[in-house]
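The chain below stands alone and is given as structure tokens, in the form predicted alone.
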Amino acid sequence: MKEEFVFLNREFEFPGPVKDISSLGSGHIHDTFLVTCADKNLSKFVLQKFNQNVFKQPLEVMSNISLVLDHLNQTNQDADFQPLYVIKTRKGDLIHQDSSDTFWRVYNFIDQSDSFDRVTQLDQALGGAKAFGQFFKLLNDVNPSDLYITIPNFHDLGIRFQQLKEAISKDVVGKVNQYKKEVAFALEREQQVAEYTKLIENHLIPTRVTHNDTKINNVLFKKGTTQGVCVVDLDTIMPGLLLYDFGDMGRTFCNNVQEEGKAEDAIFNVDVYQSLCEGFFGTIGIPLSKPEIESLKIGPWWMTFIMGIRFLTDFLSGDVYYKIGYTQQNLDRARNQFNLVADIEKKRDELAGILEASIKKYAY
């Protein structure tokens, strides 16, 4: 075992000594590993090294996760539901802090499951949306004020836009003049940002417990099927608006390619959106007010644009937030999202009609 991981057997009570550790997943934030133990079952666990540049308060993050998982595991009656839980340290803590002040946590590994980085068939969108709908249904009676706000202003469109403008103004790595097209695309939508931000500032839209990262690969599916059995990657759970999670499903489920794909191939798939709405609104079972429904209509645009400007901001700031594998990766991600934004704008009325029809069908 590498020296970096020698603390595992000492700090966590595994069913056997650690036999193997390998990289796992494709997340942008944490370093994630699959831990295999040398017991008779070759038990597996998920180990994560916290990215403290992103999550400044790991203990608050873990408090939120523990509260939500305890509630989900107690209330979910689905026979196929696979519980996710935190493996506590030998001291009973939710997370381990090593001598270099690095934080580590361990989850159970959900075996016999599949994950998808991109929707390639309509049943995947339907199953993933049902899983998130069930997630919200079960958490609807949790008081959002019981959770910490672990990333202030995470999906605040106005603040994210201001951060982009500051990055453009400072131009710390001298890239602004080279990429005027991308900068112009973002700045041309300043009025739209103001209008949409005003729409949700009327205090008529309820604050809920939100996941805040509802990508398709944050649902685990029963092996060989498109039935969701577990929602994962809970770091960003905190008080928020439903439009964030519905919008991020639209952004990630309906993009014909992943964030890393060619910008010209980033098209908003209407058929996938139809399946998404069917699965989500057919499952969530929560009364939605007219203002909240109106906010959901702008959700896919909101979340796609906000991710586009975040990628562009990071690129112009020297790539300090997201992991990158090559020099222009954040720029490519921004271009991808901006192309998707443009397509959402073209299809705005069609998408609004699909949403309204789905909500009407389920009498919200």
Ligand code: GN1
Given for the second form:
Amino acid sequence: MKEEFVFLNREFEFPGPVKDISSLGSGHIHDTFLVTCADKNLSKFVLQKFNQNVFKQPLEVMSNISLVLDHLNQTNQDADFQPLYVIKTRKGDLIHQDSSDTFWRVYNFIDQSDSFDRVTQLDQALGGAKAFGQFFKLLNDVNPSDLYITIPNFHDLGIRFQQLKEAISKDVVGKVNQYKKEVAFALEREQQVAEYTKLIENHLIPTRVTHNDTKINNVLFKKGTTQGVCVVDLDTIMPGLLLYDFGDMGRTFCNNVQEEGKAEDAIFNVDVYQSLCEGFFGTIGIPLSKPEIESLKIGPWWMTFIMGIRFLTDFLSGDVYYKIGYTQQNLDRARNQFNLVADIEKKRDELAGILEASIKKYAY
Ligand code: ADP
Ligand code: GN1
Ligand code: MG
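Switch from the form predicted alone, shown above, to the form predicted together with the named molecule and output its structure.
Time for the whole complex; same chain goes first.
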């Protein structure tokens, strides 16, 4: 085993010596590993090298996660639900801090599950949206102010737009001139950003407990099925708006290709949106006010545009935030998101109609 992992058996009480460690998933933030122990069951765990560049307060993140998991694991009655829990260190901590101040944490591995980077069947959208809907419904009993804000202004469109403008004016890696088209696409939408931001400020939209990263690959499905069994990636759980969670599902479930796919193929799939609305609004079971419903209509645009400008900002800043596998990856991701934004703009009325019909059907 690599020197880097020798601490594992010393710090965590695994059922046997660690025998194998391999990479897991395709998240952009942490380094995630599947750990296999040499006990008779070959028990498996998920190890994460925690990204402190992104999350400055690991203990606050873990406090949120612990609170939320305790609540979910006590209240979820679904027969197929797979509980997630943090494996504490031998000292009883939720996360291990090593001598070089790197943080490591361990979860149980949700075995017999699949993770997808994009939706390929309508029923996956239905199942994924039900799992996020159930997650949201159960956490509606938790007071948002009991949670730490793990990343301030995380989905603040106005602030993200300002950050892009700063990155453009600083131009630290000298790329702005070369990518005028992408920069222009974003800047042309300043008015839209102002309008949408105002819509949120002007109406009384409740702050709720939200996941804030409801990507399709953050829900695990029962192996070989379209049944969501566990929601993962809980670091960004904090007070937020429902439009963030609904919008990020729209952004990732309805894209015909994954974020890394060819930009021209990034088209918003209306049939998938229909299934997503059906799964989510059929599950959440809470009354939504008119202003909140109006805010949900702009959710997919908001989240897709925010991700596009975040990827572009990172590209223009020298790739300091997201993990990348090749030099232009953040640019490719931004182009993909911008194509999707343009398509959402074309389909705006159609998507609003689907959302309204779906909410009406459940009449709360
Ligand atoms: P990141 O913040 O980097 O996205 P995640 O916590 O989402 O990290 O983990 C990355 C991927 O690893 C997930 O998308 C999922 O596919 C897989 N994964 C994470 N936790 C578990 C788990 N407990 N059981 C099985 N797979 C998991
Ligand atoms: C990151 O952790 P992951 O890969 O699920 C990011 C999200 C973005 C997403 C884009 C903490 O999510 O906000 O939507 O990449 N998470 C953080 O794919 O920044
Ligand atoms: Mg993730």
